[in-house]
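The chain that follows stands alone, in the form predicted alone, written as structure tokens.
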Amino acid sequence: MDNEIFEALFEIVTFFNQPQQDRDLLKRAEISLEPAALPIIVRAGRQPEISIGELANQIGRNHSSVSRQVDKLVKAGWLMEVERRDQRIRRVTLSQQGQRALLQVKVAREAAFRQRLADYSDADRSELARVLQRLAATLNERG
């Protein structure tokens, strides 16, 4: 059973890590942004004032490539730098443009999920959400 859970999670992670999924989502949201930037926008929206190091760790890229991508996003108006309390740590948050884009992405993602889960009953979707939220909480526990 545990291996079946792992295999299912592996397939889900693989699905979400495919760059084509981000391209499709950005197209559906009508946002002109390169797919590699989407995880940065999403993380900055979920964690305001996130550091470049935290971003790099969470999306599995090296610090310098994330820093370069962030520079582009700041210059394009998607992100803005937060005042540095510690000069060694650079932090970013979404700009108003980035917040609007994230909202468009959320709406597009919800529509895509509704379409994919159209054959699921309301009870099945509710149960799926409950179990996934519990799993997420379990996996994020420190200990």
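Positions refer to the first chain, counted from 1. Just so it is clear, the model here is predicted, and its values are computed rather than measured. Rigid core here is just the name for the largest C-alpha set that superposes within 1.5 Å across the two forms. What changes on going to the form predicted in complex with the DNA:
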Second form
Number of protein chains: 2
Amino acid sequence: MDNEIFEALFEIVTFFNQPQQDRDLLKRAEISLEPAALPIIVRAGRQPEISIGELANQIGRNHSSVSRQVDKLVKAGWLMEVERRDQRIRRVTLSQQGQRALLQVKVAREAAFRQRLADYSDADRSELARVLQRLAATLNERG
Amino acid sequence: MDNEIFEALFEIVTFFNQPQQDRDLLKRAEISLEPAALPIIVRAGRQPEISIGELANQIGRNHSSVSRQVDKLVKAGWLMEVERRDQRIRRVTLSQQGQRALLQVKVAREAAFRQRLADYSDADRSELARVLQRLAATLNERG
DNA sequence: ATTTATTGGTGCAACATGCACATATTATAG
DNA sequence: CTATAATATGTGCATGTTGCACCAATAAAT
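Coords for the form predicted in complex with the DNA, given the form predicted alone:
Zooming out: every chain and molecule, the one shown earlier first.
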């Protein structure tokens, strides 16, 4: 049965992994943000004061690459650097502009998604919300 | 409530979007496949006889880039070219080797995922499977 | 038969990435 | 307290990937 759960999840995740959607989205929202930057923005939104190393680790790119991407995003005003307690660690947080951008991305994604749920009754939605929320919480435990 | 559904999905999708996992995975499975090639393999698995253009559109990269990636994957034996009915269109399908690789990736992802479900009872799993399968089917309707 | 549209391949310049190494800071050992 | 090790990031450089503009081949439309 875990197999079925996983198969379905694989389909769902694959469906959402369509950078083309994000491009159109960013264009429509008139946000001048390269799609390559989105993973950084998303993670900065989930985890304020995230460090270069944590970003690199989560996104799966070399820290040097992430460092240079973050340079750009800070310069462009999407991220803000936080005061350094440990001087080695550069931590960044979404700026207000960044938060607005992330929100717009979510809203646009949601709009595209909402259409697909047309056939769901209120009870269906309620169940879906409950099940997904638990799954999200489970996945985010620990690591 | 749709908002909550979407928030949870966003979290779940973000969790799975960790290329680092795929790297480790491919290494453990001893599959010499660059992570950049995975989206192509995955989509070829979902949609046999997929064309360069469809791949490019779904993955969000330029067709020229995809064309060159596909060159490599064919050369390396992961993909097979299908006989051309329309001579303009190059269609590819997973080779047996490619199918095995995709399966291994799924199995490895599943193993990492399964650990997280430790707290789910059989009933919980059953419900999760049912709800996710319906969602996956809903998302895959039409285009 | 001619024109138009579709599909994808190629040269080229720009950008992004990883590696190896350097630097700065903090933690640890003695 | 000092010396050493560990951590976190930044930089130069070589390599790889990407998109753009254009071209060639094929198919569809007029």
